[in-house]
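Only one chain comes next, encoded as structure tokens, the form predicted on its own.
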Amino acid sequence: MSFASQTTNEQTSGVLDVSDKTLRGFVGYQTKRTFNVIQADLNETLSAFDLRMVSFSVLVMIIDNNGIRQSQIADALSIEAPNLVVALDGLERRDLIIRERLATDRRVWLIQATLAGRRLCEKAVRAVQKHERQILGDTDAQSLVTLMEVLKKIEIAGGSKL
């Protein structure tokens, strides 16, 4: 095929045939590609609840840790403070959480979920669990245990370098 006809075919098909074979040999690249698939499906799942991954994670963290400090959420989820404030503002506007100042230290905010926040979170967690079952397909239980163990090892090993 001549260069001119190859260029025309690429332009009309809109697809450039490229190989990522070498990249697929790297765990990081494969993890990123996999995360892109999971994230796209998860975003669609959470959109039914008007939540995004960050706001969902923040809401779950608050419910699992009633009265948690804002700084603890940021640390636990590795979220920059300004981004956390945006997520908290959105959750608070929807009456899903309440922020209260700590009486002994007015710089500290304690966060609690409202009843509406707990109810929404329960529904969203069920939907995310269903999403994971669907996306993992017929992956057997032992493979999932192994996957989680490997992911935790990578996180721990990487944490010492952060």
Given for the second form:
2 protein chains.
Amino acid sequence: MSFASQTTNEQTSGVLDVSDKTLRGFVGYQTKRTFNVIQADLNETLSAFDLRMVSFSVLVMIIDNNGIRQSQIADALSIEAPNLVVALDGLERRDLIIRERLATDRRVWLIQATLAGRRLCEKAVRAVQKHERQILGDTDAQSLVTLMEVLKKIEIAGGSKL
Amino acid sequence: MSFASQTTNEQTSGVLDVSDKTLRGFVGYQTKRTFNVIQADLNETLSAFDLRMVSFSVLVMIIDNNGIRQSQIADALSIEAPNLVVALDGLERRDLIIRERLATDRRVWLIQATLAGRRLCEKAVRAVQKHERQILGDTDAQSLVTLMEVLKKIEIAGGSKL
DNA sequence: GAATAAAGATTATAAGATATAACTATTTTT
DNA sequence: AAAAATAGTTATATCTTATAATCTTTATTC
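Now that the form predicted on its own has been shown, please provide the structure of the form predicted together with the DNA.
And the full complex, kicking off with our chain again.
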């Protein structure tokens, strides 16, 4: 038993030491708390490039898949088509990407990155990678591999239920 | 080289195989994708109890810390006070919790769960635990420990930067 | 000890992200 | 040729989280 952290003027109102042990037992809760931290760092990093999480992901997908369809981007990222349109509009306005109509099916737009788009994306990817390394601190390589594997497994296991 | 998945009527528009390997290299991206799956499952589970993620977390915190202050809940969950008020209002309306004024400091409300609140929470916690076990599938205990440890480490490392 | 500042909670509102519904243009199916 | 389906768009709604302003009460300061 300890009286260590009791200040002289401590009002014994509320709870002395707040416990979140039940919540901390949930993988979901811990994952959310961790993601919140990652997201805060990420948004700050991306703000230097005038990108948000979604537009960044979209841009990376375009670089990795030159000439990809909008529907393919939306599928890969699991985002709804209307939200993708908004993201693409923003990237197109900044001349980071171009929409090109497919001749053989005029409903389809193929998306390509411009040179400026590729350059910006490369810088942004490097910045994000750098920040992730910082945030991972001294996490050893094997733990990191396990982390990613288990996360992936959960994603697949859970996703297959819906 | 393989032609396996080429349908007869395949239009060679867009990209044949979409790659998300750059994004999949990011811990942040994988964490988000996994959390999306967990969240979908969780929301479905909690809907049976008329709870959302936030109100569930709040209720659990109250059970684990009887007589906790609102500000202590908000701090512990890293949510803003106004959002907590809304969540508490909902729980109070359903007689799952009660607000009690602190005599020695009339600005403060101490929150307690009612019997109904404790019962509902217990059921909800069990349901969520069951679903998490399902979603984790055959993940071995050691991997799970590593997962939680690394997530926690990232949370702390990243959080200390802000 | 009165004036001022700070703290806890609340209300109202805004911003952000994501989802749904309805529509246009084009292609495919019947 | 008519009907159905697909790709993308527009408009809008919902849900979550954040900010600003207010009220009451307590603490601080001159």
